[in-house]
Every structure is written in C-alpha cells, then in structure tokens.
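Encoded as structure tokens, the following chain is the form predicted on its own, with no partner shown.
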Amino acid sequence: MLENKLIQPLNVSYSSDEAGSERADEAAKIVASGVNVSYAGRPAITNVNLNIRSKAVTALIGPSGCGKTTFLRCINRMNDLIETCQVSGSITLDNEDVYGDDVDVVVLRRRIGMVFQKPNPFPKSIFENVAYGPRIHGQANKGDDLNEIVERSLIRAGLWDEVKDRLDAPATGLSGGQQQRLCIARAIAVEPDVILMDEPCSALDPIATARIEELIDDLKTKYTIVIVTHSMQQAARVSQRTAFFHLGELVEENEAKVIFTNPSDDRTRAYVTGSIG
C-alpha cells in the first residue's frame, strides 16, 4: 500500500491561477464527456470525463501509452486522419460539439491549432511559414496586413528580433528551439482559440527549453493550452491544472500542486513519486 508514503515535493516553483476561486466557476472552453477512442477494436482511452479551463494551461502526464496523446488528438479531430480509429463520447469548444456533422474540420483546426513533439516547419522561408495559415484562411492575402500578421505573431512567439532581419531565409536554417518557437508563431498566426502541444520540448536542450516554457507562460493570458509532457517538473512549473493518466483511464484531474503534492489517487501518488513510469 502507498497511502502512507510522503511525497517529497518538487524542487520547482509552481505555476499560479491568479485568479483564484472566481476562476473554479467559469465555463470550461473545452468539456469531455465519456470519451472512448480505440484502435482497430482496441481501447486506447476509455471514458475520460475532463474540463480544460479557458485561459490556462492543463498538463497531461502519464506514463507511455496511456493515452495522453490519443486524448489530445482527439480535440482537433487529428485522430480523424488514422483510418482504423473510433472515437466515441463527446468534447465540445465553447458548448458547440467538436464532431457534429456540420462541423467544418478546417475551421476547427484553424481554432485549435496544434504544435508537435519535433518541430516541422514548411521548406519555405521564415515568413512564409508564419504567412500561410492566414493566407489560406482569408484572413490576409498580401500587404501590410499579412506583414502585420506575422510580426505580430513573431513577436508573440518571441522570435521576432532573432530573425526580423533574415525572414526571407529558410525556416529549416535555423535552431531546434528556434523552429519550434516558429511553429507556435505559426500556430497563432490564425488566432486561435486553443493551442494544443505534444511535448512540444522533448527535442530541444534546457536552455530552448526554458525559453518555450516562458513563452507558453505568457501565452496562457489570451490562449487556452494544453500540454502533454513527460516531465513532472515541466508540468508543475508552466501548469494550472494537471491530469494524469494511466492505462487509458483519466486517473484525476486537479490543481497541479495538488497533484504533486496531495494526489487522492494511490496511482496518482505512485507515479509522481517515481514507482511506477
């Protein structure tokens, strides 16, 4: 048995809900409810019930294969790409269902826009990676407003005075960090309302780390986020809310220095105490 085992606490500063308990009673931007995915008959995620709060940054921690990235996946529909995948239950954004059948999947892609574990920028110049989603958007076409739109973006990304001198240059020139801070300035190019991130800083060395969880906290004022992640401290120090999951199930979900500190779950408490992972 584990329920007298303390849990010694990270040795990392853990990120704040400014806003405290008026934050507990405002509408979830996202809301699983029952939600079931499986792969050629076999369950990957079976019955996840979860409120992603607007505004914040949820972590989901697990270890691999217990569904964190399948769950993630499922908000903007991505899992609608592997052909033997079934999804059933229900997520809505903002009380609209995310798999209704009038459901434009490039609208909502456009909505939820998504960053993964490597970065992937376009073999095409460092503006025009950040140009493309609000061009084939038809938010803008050419002009000083698509120039705005990415220099506003850039900046957001923290990127924009490394390369507001070389934006002609191929996106593939420059560094780890600096192609994943690109792919998040990407990302919000179309104004999103969420960002979703695959242990978006598994590739990258503590220094490019630091610098994306530093963006990710300045982010969190005006994008809903949710991170999956392998690394406990990563969570405790960019997270609001954190989930843990294990074998397919949503285990709990809670404040994330509860999480790390007071788990209610034996199994919540054996994986944050490393014995088990």
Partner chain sequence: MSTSSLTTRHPNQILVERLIRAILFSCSAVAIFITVGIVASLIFEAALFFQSVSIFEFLFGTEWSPQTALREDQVGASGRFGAVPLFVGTGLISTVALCVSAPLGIFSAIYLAEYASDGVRSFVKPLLEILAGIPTVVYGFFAAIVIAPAISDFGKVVGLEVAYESALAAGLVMGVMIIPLISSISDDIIKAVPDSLREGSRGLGATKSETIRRVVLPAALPGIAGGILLATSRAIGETMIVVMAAGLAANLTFNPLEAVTTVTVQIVVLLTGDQEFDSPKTLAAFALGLALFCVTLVLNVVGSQIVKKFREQYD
Contents of the next structure:
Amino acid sequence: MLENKLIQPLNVSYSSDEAGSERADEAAKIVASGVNVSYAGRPAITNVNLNIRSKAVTALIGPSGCGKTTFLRCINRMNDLIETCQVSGSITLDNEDVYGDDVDVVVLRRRIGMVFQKPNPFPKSIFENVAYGPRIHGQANKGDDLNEIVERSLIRAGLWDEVKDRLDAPATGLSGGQQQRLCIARAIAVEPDVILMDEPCSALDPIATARIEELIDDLKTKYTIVIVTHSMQQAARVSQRTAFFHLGELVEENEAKVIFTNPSDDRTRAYVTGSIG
Amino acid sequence: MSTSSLTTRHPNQILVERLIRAILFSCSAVAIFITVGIVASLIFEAALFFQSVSIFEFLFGTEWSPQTALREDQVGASGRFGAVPLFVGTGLISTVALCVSAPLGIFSAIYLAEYASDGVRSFVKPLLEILAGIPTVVYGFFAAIVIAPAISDFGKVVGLEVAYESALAAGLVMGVMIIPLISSISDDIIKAVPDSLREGSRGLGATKSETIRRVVLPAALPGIAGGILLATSRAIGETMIVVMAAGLAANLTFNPLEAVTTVTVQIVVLLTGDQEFDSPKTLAAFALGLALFCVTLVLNVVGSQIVKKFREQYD
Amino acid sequence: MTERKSPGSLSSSAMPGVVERHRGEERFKFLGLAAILVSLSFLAFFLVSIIGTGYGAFLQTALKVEVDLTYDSLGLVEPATEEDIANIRYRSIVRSAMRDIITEDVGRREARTLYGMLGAAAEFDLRDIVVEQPQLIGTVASLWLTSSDDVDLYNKGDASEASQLQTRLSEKQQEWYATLEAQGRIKTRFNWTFLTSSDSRDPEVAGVYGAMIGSFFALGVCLLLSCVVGVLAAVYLEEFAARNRWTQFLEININNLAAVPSITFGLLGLAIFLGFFGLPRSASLVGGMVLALMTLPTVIISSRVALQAVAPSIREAAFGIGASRVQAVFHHVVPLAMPGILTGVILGMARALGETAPLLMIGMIAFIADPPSTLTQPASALPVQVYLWADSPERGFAEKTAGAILVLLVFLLLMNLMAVILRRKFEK
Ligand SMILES: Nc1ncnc2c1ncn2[C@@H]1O[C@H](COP(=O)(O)OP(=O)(O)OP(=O)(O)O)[C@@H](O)[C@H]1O
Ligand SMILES: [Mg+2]
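What's the form predicted in complex with the partner chain like, now that we've got the form predicted on its own?
Complete assembly follows, chain above in first position.
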C-alpha cells in the first residue's frame, strides 16, 4: 500500500502557504461536524469534525478502508447514489447545510466538483467532455461562449497545448495522465467553488502524477481542494492542511508540516513513518 | 470398470475410449453438417431455378406472379419471378415491427436497468420474456383476428383506407413479439456501461436522466445497434405472423396501410400447394430461401460481432 | 465566522432551469415505465382476448330429448346383438325425438331446420351412449345430446344483441330454442369432445386430440435426436476438444445456426429428407427430425453452459482417483450438469412445440381426421392445427382455434414451469 520510498524519513519540501496555519478559524469553506456514515447499518466513519479551508488544499490520508472516500463523497452527496448509505451529522458549505431540506444536489454538485480515482472520460470527443457540464447546466450551449469555456478550462488544466489540434478526437484515445487532466478540466468547466479529488494519481505514472500535482498547486488560488491520497509525499507536497483518518475516525488534522514532522497522535506518527497502514 | 492394473490399461478399454471420443466428435460435427446441408440444398435448388429464370430478373425484377402461366408448354415460363416487391414488403413489415419494438424495448430496458428496484426487475423481466415465448402462430392468429380488423375499422373511422391485410397490422404484432429480444439485449448492454461514467456525470451535477441520455445511451449505442440488427434478422425471417396476417399479392409499395407480401409468405405459398417438386414455382421458393438465409446470416454475424466487441470493450 | 449567505443558495431556485430539469427527470422515468406498461398490456390484452375467445371451445351446448329405444320402434327383437346395435339408424331416432318435443305441425322444409338443431354430433353421442349402456334398449331414455354448432354459438353468445343479429338460426329455430329453454332442455356442459376427437369439417365435433398426438410424436423424435446429439456435442466441445481453429469454427457455426430463421430448416427438410431420402410427407417422424435440426444449436449452447458451471475440482478429483477422461466426464461431470442440461432441453422442446413454419414446409398442412398411430403416418401438430383452423371460414372454428391455442399455451406453461423448478433446484 505504501510506496517503498516512504518508509524512509520524509525529506520533501512542504508546501507552506499563508492559508496553511495562522488563520485557523478563518475562511472555513466547508465545516463537517459530527458526521457519521454507515453502509447498511455498518458504520464506516464516526463523528468526524473537520473544517476545510477556502482556497487551500486539504489532504485526507489514512490506511485503506478508513473512510476517506466515504467522507469525501459525503461532501457533494455522491453517497446519495448508494441506497444502503446513511449519513448523519452536518456538513456545511459556506454555512449552508448541504443535507438541508431544500438543497438541490444538482446545484450542490455544480458548486462542488469531483475527480475520480480512475480517469473516467465520457466516450465522446475531448471538446464534448469539457463542454458537458456547461451544457447540462445551461451555462453556455454553443458558439463562442462554449468554445471559450472549453479553451479556458483546458488551459487551466494544462492540457490545451497537447489537445488544441484534436479537440474532436475521442477522449478515450488520450493517455491516462491526459485523461485525468481532462477530467479536471471537465470539473472546472462548470466553475465550481470546491473540487474533490479521490486519489486522482493512483492510476498514473510518476511523470503524469507530477503534472497533476503542479496543476493542483495552481488551482488552489481559485478553488478549495480536498484530495484523498495514499502517497504521503504527495500529501506533503500539495497540501496545506492534512487530515489523518484511522478506522473511521478523524484522528488528527493540522498543517501538513506538523502532521508529517510532529504529529500529536501516536497513530498518526506510526502511519506517516510507515509502521501502520 | 476401473479394475485395470496400475501400469497398463486393458486394450479394450482404450478402444472403448477411442470409440467414445469418435462418437462425441461426430456429434459435434453434426452442426457443421446441418449448415452444409442448408447451404448445399438451398444453392442446389436455387441453381436449378436460375437455369430457367435469370438471376438478374429475380433480384431486380419488379413483377412477382408465379401463379399465372403464360404458356403451359414452356419450361420456366409459368410466371414472373421478379422478387423486388417481396423484398420491399419484407422490409416494410420489418420496419414497422422495429418502429414498435425498438422504442418500447429500449425504454423498457432503460427503466429496468437504471430505475427499477430488484423486486420489480425480477418480476417484470420474466413477464416480458413471455412475449418471446408465445408461439408465432398464436401471434399470427391474434394479428389476423383482432388487430387487423381493429386497424381496418379504425381507418374507416378516421377516413383512411386501410387494407384488411395491411403491413401495419402484421408489423405491429411482429414488433410486440420482438420487444423482449431488444429489451434483454439492451438491458445487458446498458448494464455493461461502467458505473464510473455514471458517477462522472452525476458528480458534475447532471440528473439521472441527463446522465442516461447524454452519457449512458451514447456509450451503449453501438451495442444496442448490434442488438437491433439481430432483431431485424429475426423480423425478416419471421414466417407465421406474416403468413396469417399479411397479404398474398405482391404489391410494390412503401405504404404500410396497404397489403404487401413477404419472402417467407411466398415460400410457404409456393411450397404448400400441390405441385411436382421440380417446377420453377417450387424451385423459386428455394431461391427465396437462399436470399433469406444470406441476408439473415449477414445480419446475425455483424450484429453479434458488434455486441461482442461492445462487451469486450468494457471488460 | 463569515456571515451567512443568503439562505437557499443551494436550493433549486438558486440556479435557473433546474426545476425544469427535475421535471424532465420525471418525464423520462415515466417514459420508461410507460414502455414497460405498454408492452405488458399487450401481453394482457393478448391473453384476455385469446382466453375470452377460446374458453368457449371447452364448453358445448346439449339438448335433453326423450329417445325412444323400445324394440318396437327400433324394429328389433329381444335380445339385441352387438350387430343390431351397430346397425341402429340413430339419425332417425334423434329426429323423431326432436319431433316429439316440438309438437306443432311442421312442413318438410321446416322439419329439416328442426333436425338441424341437433347435428351429427348428437348421433355420435347417442351411438356412444347406447354402445356403452345396452340396457337402455327397450326403454324410452331421457338423454342429453350435443347440439349443432349454430345452436351452440347461439347459446354461448347469450342474449347479447350483436350475437342475435349474427346468429345463423332462423327465426323459427330461435322460437323453438326459446321453447326448449323454457322446458329446461338446454344446458352448457364441458366439451370433452374437443380434447378427445380429432380434426373434422364440423366444428362441433372437431377436436385437438389428433394434433396433440402428432405433436407428441414429433416432439418425441425431436427430443431423442437433439438431446442425444446435442448433449454429446456439448460434452465434446467442453470436455474433450482442444481450443483450436476447428472448435472456434464449430462454435461460431453453432451460434449462427441458432439464429437462422426456422423456415430455412423446413426447406432443408424438404430438400433432404423428402426430396433426397424420400421419407413420407406430413409424417411426424420428419417433423420431429426437422424440429431437432432447429433445436440442436440451442441444446448444445445451453448444455455447454451447464457443463461450464460444474466446478473444475470435480474433474480433478475424478482424475485423482485414476479415472480416465471419459469416465470422469460421464460418471461425475455430466450427472452434476444434468439438471442444467435438462432445463435447456425442456426450453428447446417448448420452442419446438410452438414452431409451425418448418412443419408446413414438409407437408404437415393436410386435413387429417385420424390421430397417427405410427411415426410415418400423415399427422398434424398442435400449432399446425391452429393455423389450419384459423384459416377456416366457418365461424365455429374461430372459437376452436383459440381453444387449441389455449391447449398449446397450457403445454408451454407446464414445460416452462418444469424448467423453472429444475433451475431453482439446480441453483441450490
Ligand atoms: N458501497 C459500499 N457499501 C458497503 N460498504 C462500503 C461501501 N463503500 C465503502 N464501504 C465500507 O466503508 C468503509 C470505508 O470505505 P472507504 O471506501 O471510504 O475507504 P477508503 O479510506 O477510501 O479506502 P481506500 O484507501 O482503499 O480507498 C470500508 O470498510 C468499506 O468496506
Ligand atoms: Mg477510497
């Protein structure tokens, strides 16, 4: 599960940004309090309380099966698609409960985009993939508006130069890394506030991974990003805040540097030094 | 049986094993014999037919009247054998059938695959399958006794002239018969579209129906098209419904309200009368059979190939 | 804390067009449901109309008459021999019985129409009764005899106006019918004749027995051939054949054969079995052979699936105790796969039972009044009978056609039930 190199002490440069530490209670984009999730009555995560900073990258780490994906999918209510899944507690986006009675998941998910573990471009052209979101949401239907959105999103996802000559080619013909960046472009095309990423690099080679990491670093100026990752190095490189999950609990959340160098909980320490997981 | 010693087996036993293997092998070869038999007998009889009627006239002639003898004494001059009206009639009825079964089958499949709960699914699927299990002669009776008069009467009410044996009536009932074929293939295909695509679309805020219409169906389209080819082959080869509910006269028309005849109807008509085996009339049936066999074979091969490719794509 | 945004920024009203999109969602879902409902209502309409038309075939109208069987009127002397009984002129007895009931004066013409109310079936009825109960001779017996087809339809059509207008009973006959009914001489009873007699030109005596026997013979032949050849072929392909071009070719061939139009198999049968080998036309033997050709691919495919479902460990265990391949397969694998194989075979047989077109090709379309007693005699089959009756212009046959369809459907239902039960067992 852990990459071998992580067993050694970490010697990566930490992404230190203003958003990181100081203003701890400030600009909380998403606030989860007392979140419990169970599948068919079997609890998956219990009592998670977590503030997620605006315009910063928050990484969720933890051993397999600890509930990272489950928590992530609570935020944009993708768990609604699983019939056996039960969520309690509250999660707010800009102080508004996403599980509130009058919340429309269509609106919610337009504001909270998602990128999945395995690149999942639609079997359509590159252009149509990016245009999909703006089209369904009526943000732009055709012509220059749409072209502009597609171009802007592809540029922002760092894919434009590679595909600008073949926008009509099928997206499934792209390489894995390109596909994943296309999925990111697709997500940002609808202008969300938040982007959730579930192990976006786990199916990619190191070079493609590096490109995505760079991209994430760029994107945080505009978006709030929550990323699940199994790579501690990645978490350290891209995130300002890191949350460690273990057995369905949120053990510890802090500035990335603190989590990786001086965690307060033994379990966190054990995990980041590679002795559990 | 197995009393043989450790090192050697009784020679008889080896012989028996060989014999059994040979029998098994020949049983599996029967399938080849059947195909060869079909192809050979169709080609042989059709070749005899084409000695007296030119293949060009058969394929492109627009007049079909095998009954009218022009000159009794002349071989092959017992009628006109231009099969175009039959091909068009077959196509017309099959088109009507597909117009009924494709939307109903595909939408049923969508509901079953995407919306229905497991309970509803396990209840509705077998019910739909019943439609495929009903003998075609029963559909034929139903078409001739219930549907054809009803359509004809309805035509009168709205002031349309509808032939009693209209292509519409036969096609409609044939369409109902084909619904389960299309719905079960489409259901399979839709289920084979990976969930990751659905999640990707839902994650962008698309509703379920938007996801189905804009992502799942386009992705499933090649597979569904393959299924429709298989259904077309089924419609073209269907016999009893058209024998009982379609016309006998070879009208060359594209109007579904008129009576048309089909390839299979003419095969039955030509072969169920009392005539000697080698008359051009009976031989014509084999020429029609050959055409039918070739077209359905191509449709089946292409259709099942497409469906197979589709499944492999997402495996 | 940042101040709270305007409430409901995540609600439907926060984005234009969303409400309409949700409505579209409902509409789309409804379309799917509607497609299913339409398809199923075809099925329902279909069954209702077949049952509605066909149940009448299982009922017949009987008239009660006093039959004068005294020796005097029969012109016999005691005791009556079997030969005497066979020679009794039942027709005139039935006719005079009718005359006794309708006491009014009727002319020759009218008398004909009066006799017409009890048809040929009544004479057969009477003969059967007398043969069975010779002690009735010498008495005046009060008996229920089958009415003619016209009376039958008039009775079943009840008093609904449409059928009054369509009836073929003359006004006089309708009057007599009313008289008989007033005297309690008319009843509706179960029509055993339909199940025990064979085809006839008279709808009131026509039945499906001959066709059932014909179908039974043909299915027997089909079962024997397709089951043996099909299962053995499947065993070869699954258990013995090497994966090479030849088996691949066989596989493709079998799959395509399964989708060939059924009428093509009829053409094959006509050209090879009748034309080349000179087997008899219309025989259930040839019918069964043609049906076997048609079902063989299906049987092979389903048997292979059943064989695949047997765990490989069974084979290994058998080899482990020193069994040869043939022994392992036939002693261990095939018995385990048997329920699955049988399920497939039964479903194949059900399809064969309903198949008509190939049978027409080999001449099973003739009018056949007697059930076949050997495989090579001309025979009919249930679906062929349906086709023949459906083509008949006589009104009484519409009911018989639907009745025959019901018999066919009951058989199919039973076969499918068997398959379902077997499969349930198999899955456990
Ligand atoms: N759809 C589901 N149905 C039932 N149980 C589920 C489902 N999804 C997840 N679970 C359970 O919930 C728990 C948390 O799973 P989750 O996928 O959130 O873990 P994770 O931290 O993302 O693991 P990984 O790192 O392997 O992706 C696990 O025990 C898992 O078995
Ligand atoms: Mg996960």
